[in-house]
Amino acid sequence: MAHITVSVEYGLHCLLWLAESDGKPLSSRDLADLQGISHSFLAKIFPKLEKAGIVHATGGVRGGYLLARAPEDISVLQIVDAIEGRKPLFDCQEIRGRCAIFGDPPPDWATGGVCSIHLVMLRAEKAMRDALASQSLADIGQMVANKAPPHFSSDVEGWITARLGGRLGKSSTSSPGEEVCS
């Protein structure tokens, strides 16, 4: 239960996983089945992506979703505030207005401008959100990509066949992938 909750990583996860299987759209339950996760609950995610203009969904019975940019246009900070909702890091309360050697109301030096407090937590939220902006999916998509074997991209690629009920042939994990191996 911190700032940045499990429905971001949840949603993070899920985009990592529709930047790579490029092509065929993914429902929400391949997603959910696939990393072992609540469906339900990711359900309620991608139509807060879908509305921020992330992914692209495909109603009917071979919908699913598909990224609706290229990774590389897609940043961490969009997707943070896509799922949360521009969540501020502080809710500044304006105690100083309420000195009691104040009468009401207080005078308007004391209530001008910005809490001097607040200035500084909003210089903290700036420094975060810009870190946050400053990676896109496609740069974690790299990070997770340098640890992975060369033979998992196949394997994955087999596990989405066979889950689509593709029954071309291939049936079970292990069989060599060209399309989304990179």
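Just the form predicted together with another copy of the chain so far, so send over the form predicted on its own.
Shown below: the chain alone.
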């Protein structure tokens, strides 16, 4: 978790929409269009989420992605790790042993045990991972619901219904998660 990128932000937003989709699969293209983000960029995120068991793909004209688990069973940490991979926050270079006044090899007191700077970073990483693990997709969804006006949910539902309805009558040779284009 060296740096949490925009991929995590995009993924979280998309998963929030899937949580509110009432079991209707949404393609990565639908989700990108709904939010005004890059189709191709988003299409790279969903295979990672699928591999982690956070979403699953359905095929066909009305195919797309669905959450694989209930939103309350998906932690933010699971999403971050799925998208970014589990990388350390800090990569200690063991500079402490390179001091110009040390001989070769450096003294044991200088290099023994965990580097003090690395220890601070390990504690920070643990605190961050614990905080992310304690929050679920449902928690974020509730925060959004508390902020949004009452009509927002029905406006989104209308957009999704119109979007999915526009697929009727089109033949499909698309992959799961991709909208059929004519």
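For clarity, every value in this text was computed on a predicted model and none was experimentally measured. Rigid core here is just the name for the largest C-alpha set that superposes within 1.5 Å across the two forms. Numbering follows the first chain given and starts at 1.
Asks: Once you overlay the rigid core, does the Cα of residue 60 travel 2 Å or further between the two forms?
Replies: After core superposition, the displacement of the residue 60 C-alpha between the two forms reaches the 2 Å mark, so yes.
Asks: Align on the rigid core first; then say whether the Cα of residue 85 has moved by at least 2 Å between the two forms.
Replies: No: residue 85 shifts by under 2 Å between the two forms.
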